[in-house]
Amino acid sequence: MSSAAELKQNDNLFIHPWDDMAKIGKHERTLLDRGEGVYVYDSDGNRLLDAPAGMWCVNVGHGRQEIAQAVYDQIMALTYVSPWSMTTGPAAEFAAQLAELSPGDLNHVFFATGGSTAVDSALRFAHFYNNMRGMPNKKHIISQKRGYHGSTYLGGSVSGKERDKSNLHFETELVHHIDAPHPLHKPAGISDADFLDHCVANLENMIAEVGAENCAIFVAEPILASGGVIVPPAGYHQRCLEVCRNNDMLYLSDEVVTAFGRLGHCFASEDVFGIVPDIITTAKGLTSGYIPMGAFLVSDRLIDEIKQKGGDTAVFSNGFTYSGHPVAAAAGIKNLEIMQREKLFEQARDTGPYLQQQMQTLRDIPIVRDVRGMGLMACVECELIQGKDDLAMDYEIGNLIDKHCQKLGLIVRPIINMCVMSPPLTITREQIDDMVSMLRQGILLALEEIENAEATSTGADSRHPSPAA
């Protein structure tokens, strides 16, 4: 077995998930070696605090014996058969599972390998659906900025995150973006409710402008996640749905992120926004990141359509090779069975504002612009020189702050200078005031190491903004 500082070095050979290429053969990661509950532990035996639960994923926490054992089990009993001609009681059994606990009649699921391909292949079977009404010109897709719908071709096209644009080719005939809604950027004298009507008016602006008869769907992640857990305006969905209603377009609601508890319910959509979209994506808490899969759930009414209009001509035809996994499937049903024996859900909705409400105790740190979030999705984000955006300044501090806290027993996930939070469901609201307290304790580690490094280059005061600012 290699050492901990040979895996390290070899770890340059892995290219990493947004790697930089002029860092390859100089990183030197964290090497994780095991996880029990909301910790983890690193090769030199240090505890750490989950805090992003992998990356939104580990809902049930780590180490749970349950779910390896069904995954050994069904291992041993079938690994593996042909999604296209044959089918497996796991896929079948956790299909009718999730069809019975989604909202309204979205009864039909359709599972791909994690949350990039479900979100492809849901926006690819909107096509599909138009190309069976007669509407072939029906294609164009409308997301917001700053929202994450994967790293396939057409999921990065209908991604909105600016920063990663630069490199890429990206379909941008068929793909519009609107602002999101972000409260923080909400135009002074403004009130809640006209603002509410801007947001709307981004998508009937788009939908004019586009013509709705070319305009197939609207794709919006009930949390803008990824983009930093941006909490739209109350009634945004409800009303971007009657929107799309009115100009025939399908409802994607992209739950990667929020679905599997992360606000309390198995699915946000409706229990927590108050619609019924046409689609729903997900994956990550979908096992709980123990094997990978995604899925797509799709209304009746759809399904319906299309054996009406397609006839013997109604063949989706996409999919994958591990499309309902049998091992993956199996996986996703302990996880779920051991998220309803517990009240998993329960528990996020006594924990999710118990985070909200000590995470506002950090406002009172000078860098930090904003604190936001919903359930148990959190976001702390810092500026080092009040109203500047420098893309280096904000890499700086949002490096440092994981830097010192993980030297402090805390993984925070980095978007350059946000600190997310996504906790596994099972954290309890000591393990919360542990995080809580870690976290100040990075933010102002990291502050101080930036004002010595200038005091010591330029004997200048520091940069950022006062506490009274």
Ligand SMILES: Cc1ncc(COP(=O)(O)O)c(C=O)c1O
Second form
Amino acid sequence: MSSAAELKQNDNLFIHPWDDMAKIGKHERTLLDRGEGVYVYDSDGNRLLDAPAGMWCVNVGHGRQEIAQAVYDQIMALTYVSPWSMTTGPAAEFAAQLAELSPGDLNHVFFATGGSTAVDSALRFAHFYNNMRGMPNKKHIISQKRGYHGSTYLGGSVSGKERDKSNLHFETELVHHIDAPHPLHKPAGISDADFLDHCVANLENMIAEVGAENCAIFVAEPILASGGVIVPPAGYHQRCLEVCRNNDMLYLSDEVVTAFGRLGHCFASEDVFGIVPDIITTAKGLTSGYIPMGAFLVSDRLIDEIKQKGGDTAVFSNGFTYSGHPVAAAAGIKNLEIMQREKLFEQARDTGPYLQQQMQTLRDIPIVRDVRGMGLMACVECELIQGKDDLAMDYEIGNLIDKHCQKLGLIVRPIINMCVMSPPLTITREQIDDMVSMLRQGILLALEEIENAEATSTGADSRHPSPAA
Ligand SMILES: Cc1ncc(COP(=O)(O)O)c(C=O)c1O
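Switch over from the form predicted alone to the form predicted in complex with this ligand, please.
What follows is the whole complex; the chain from before opens it.
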């Protein structure tokens, strides 16, 4: 086996997600080689609290022997069969479990390989649905700025994070973005009710512009996760669902992050936000990241309508070699069993509000612009100069916080200037205290480093007041 130094060098041959090509050959990424519970360990043996749970995914925590055993057993029993014409026990069983747990009549499951392929397949299903209904023009998709829905061509196109949009090509004919319902951007002096009306009107106006007869589906995350944990105003999703119903549009709730306990429930759409959408996409916590898998769940109503109207040609010609992979399904079944047996959703309903309360204590740090979240999803957004939208500066502060937190024993991996906390559901109150305390110190040390550098280069006073101790 190569040494850690060799592996770090060889890693430069691995093109990572969002890799900066200019840095290829010079990357020195942290090499992790072990995980247990809420902690991972780097190649020097340092223990790090995994605040993002990998990428919002390791919901049952690292190192679950039971899942490893279930995966092993399934590989030895049967590694793989083609899902085109045959099935396996785990795939069928897992579909039935998900149908049972999903809201309303979302009783059919399409298995994908991750979140992007789940979203992409769900959007293609919406197109298929309207084709079968004899409405081939009804194809346009409305989604949100700051939303993230994946990295397939269509998933990337419906994503709305402007800072990701500059270097690639996207589908722009069929896809339209409305403003994210971001309470931080509520204009001064308007009431919460008026702000909600304004956010809903954005959807109505876009439908009017595109023409309801052309609009197929609205896509929204219950909470915009990678956009920076944006919690929409209360009632937003219900009102948007009503708008969709009034315009014969489908509603896709992208629960790739919010499902499987992050908000204290298996699915958040109905239990937290009071909606039964037409389609839910999910991934990540579906298998707690042990094996890649994604899925979309779809309403019986749509399936019935396709059956009635599609006639003999209702073939949904979309799918993957690994749709319903038995090993992934076996991991998913065991993952769900652990979540239910250990009452992890209930635990998250207790620790979630505690996490939010502790995160709010960071507000006294001068560069902290906002702290927000819900359940076990939280975000602290930092800005060096208030109101200045400067990408380089935002990267600088995020990278420094990341560096200092990691030295202190905390993984934050900021989304530019936003540190997102989404720990395993197993996290305890004591571990939350520890996490928030390291985060505070990390932000303060980053600030101190910037101020020292500024003072050295200009000899001028710092632009921020001294942080509270
Ligand atoms: C809401 C949402 N949808 C879709 C995706 C894409 O999932 P994946 O990276 O598994 O393809 C993500 C990934 O972060 C996500 O957060």
